[in-house]
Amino acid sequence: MGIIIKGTGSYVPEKILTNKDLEAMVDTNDEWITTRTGIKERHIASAEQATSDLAYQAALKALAAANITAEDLDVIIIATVTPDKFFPNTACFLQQKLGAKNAFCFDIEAACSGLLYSLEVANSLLSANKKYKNALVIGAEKLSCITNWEDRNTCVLFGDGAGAVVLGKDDNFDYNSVVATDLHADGTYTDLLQIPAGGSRTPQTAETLAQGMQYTHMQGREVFKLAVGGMVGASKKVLEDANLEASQLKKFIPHQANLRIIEAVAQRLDVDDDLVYKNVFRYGNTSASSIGLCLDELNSAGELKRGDYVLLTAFGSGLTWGAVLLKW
């Protein structure tokens, strides 16, 4: 019996915020944004939409693709830095929306690496316990609610969305879709990418709100250097563990944070450009949902066939990073 990817799904909100739109909001322009990030537009959730609402739409598509019902799910994992509330966890809100009454639910917070962490956990749960058959893993983010729209260095980067994967056992397959993983974290760099206030260390006050400490703060240059090195190292490790060469990949999907980072990682891995999947220009950085959006776009377009190898890699706040090698 194999543990395979049974289905994928994705969702982005209808509203599109273009670089031209941002020109009217902050001191920036389309050329500056495009040259430095590769981003042309991003999708922004409405005030009425929460992260669980985005996850719900992606989940419906993934369940339909997997040809299972919500009641067939044993576990729901949501990777997010923008939960509906501090508690209950966002996965519980999603469970209620889906009617997935048989699933246990929890969230993972590993920022942009969240979907990779979640795939590892879901695969381990299914492998370890005979009674668990199907896991729904979702990266979902409403980053627009933690973005300072007056800060031109960060507001151009982020968008909202959700990407879902159903991982499940199947008697018709003798391999696991999760072939190799290499996950890391280094807490000595927690100050490079963070929301400074709002937790137990620095509770929210009128003063912290006035200082914009409820929004994302990032030291971009330092993050860039660490991101490239981390993703390259993890990617090389999973390829080595699987005894594969980069040329044997069907697709390489790096976290869609910035076109320069994507290209730098691909070049250092010697991955041909036509194998590198890119949609950052349409969505911007959607954190934990980034890789899930890519997977579903490829899968829905029929570009991934059984037996294809797909390499995923990501890097995020924590610092967290890693790579996952999939066999479709």
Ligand SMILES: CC(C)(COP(=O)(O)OP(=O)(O)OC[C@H]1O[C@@H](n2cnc3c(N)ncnc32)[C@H](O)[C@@H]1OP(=O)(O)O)[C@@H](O)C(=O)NCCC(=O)NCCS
Second form
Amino acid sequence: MGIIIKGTGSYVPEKILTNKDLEAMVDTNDEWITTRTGIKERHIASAEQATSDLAYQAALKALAAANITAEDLDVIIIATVTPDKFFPNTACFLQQKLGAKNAFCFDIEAACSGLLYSLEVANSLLSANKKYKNALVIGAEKLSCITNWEDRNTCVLFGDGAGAVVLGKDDNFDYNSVVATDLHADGTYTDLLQIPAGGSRTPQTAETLAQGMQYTHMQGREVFKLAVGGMVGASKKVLEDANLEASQLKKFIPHQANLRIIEAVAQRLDVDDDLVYKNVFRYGNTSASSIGLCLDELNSAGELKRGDYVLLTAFGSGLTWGAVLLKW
Ligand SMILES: CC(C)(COP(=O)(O)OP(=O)(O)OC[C@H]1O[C@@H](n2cnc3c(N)ncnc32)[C@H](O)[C@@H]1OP(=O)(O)O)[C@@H](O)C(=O)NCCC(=O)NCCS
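Target state, the form predicted together with the named molecule; input state, the form predicted on its own:
What follows is the whole complex; the chain from before opens it.
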């Protein structure tokens, strides 16, 4: 029996915010954003939509694709940095909406690497316990609510969305979709990309709010350098562990934060450009959602066939990073 990817789903909110729209909000321009990041537009959730609402839409699609019901789920994991509330966890809100009454539910916070961490955890749970059959893993983010729309250094980069994967046991397969993983964290870099206030270290006060400490703060250039090295190292490791060459991949899906980072990583891994999946133009950086959005776009377009190898790699706040090699 294999533990395979049974279905995928994704969702982005209707509202599109273009680079032109941003020109009217901060001192920036389409040319700067395009050449520095590759981003042309991003989707922004409505005031009524919380992260679990975005996850819900992606989950419905993934369950339908997997041909299972919500009651067939044993576990729901949501990777997010923008939970509906501090607690309860966002996966519980989703469970209620889906009616997935047999699932236990928790969130994983590993920023942009969240979906990779969640795939490792879900695969391990299914492998370790024979009573678990199906796991729903979703990267979902409403980054627009932690973005300072007056800070041109960060507000041009982020967008909202959700990407879901159903991982489950299937008698018709004799392999596991999660072939190799290489996950990392380095807490010496916690200052590089963070929300400075609102947690137990620095609770929110009128002063922290006035200083914009409730929003994402990033040292972009430092993150850029570390991102490339981290993703290249982890990707090489999983290819090596699986005894595969980059040329044997069907697709390479790097975290969609910045086109220059994506191209630098692909070049160092010697992956042909036509194998590299890119949709950063349309969504910006959607953190934990990014890789799930890519996977579902490819899968829905019929581009992934059983047996294809797909390499995922991501990098984010923490710092966290890693790579997961999937066999579709
Ligand atoms: C953020 C990032 C796009 C900035 O690109 P960069 O080439 O490093 O640009 P710099 O930080 O050197 O800034 C260059 C100049 O552009 C300015 N600038 C920043 N944002 C701008 C914007 N939206 N529009 C116009 N100018 C902008 C800066 O103020 C700076 O001006 P200065 O030289 O007068 O101080 C890039 O560093 C990056 O993508 N980093 C990684 C971010 C990331 O992926 N984070 C998430 C990881 S999951």
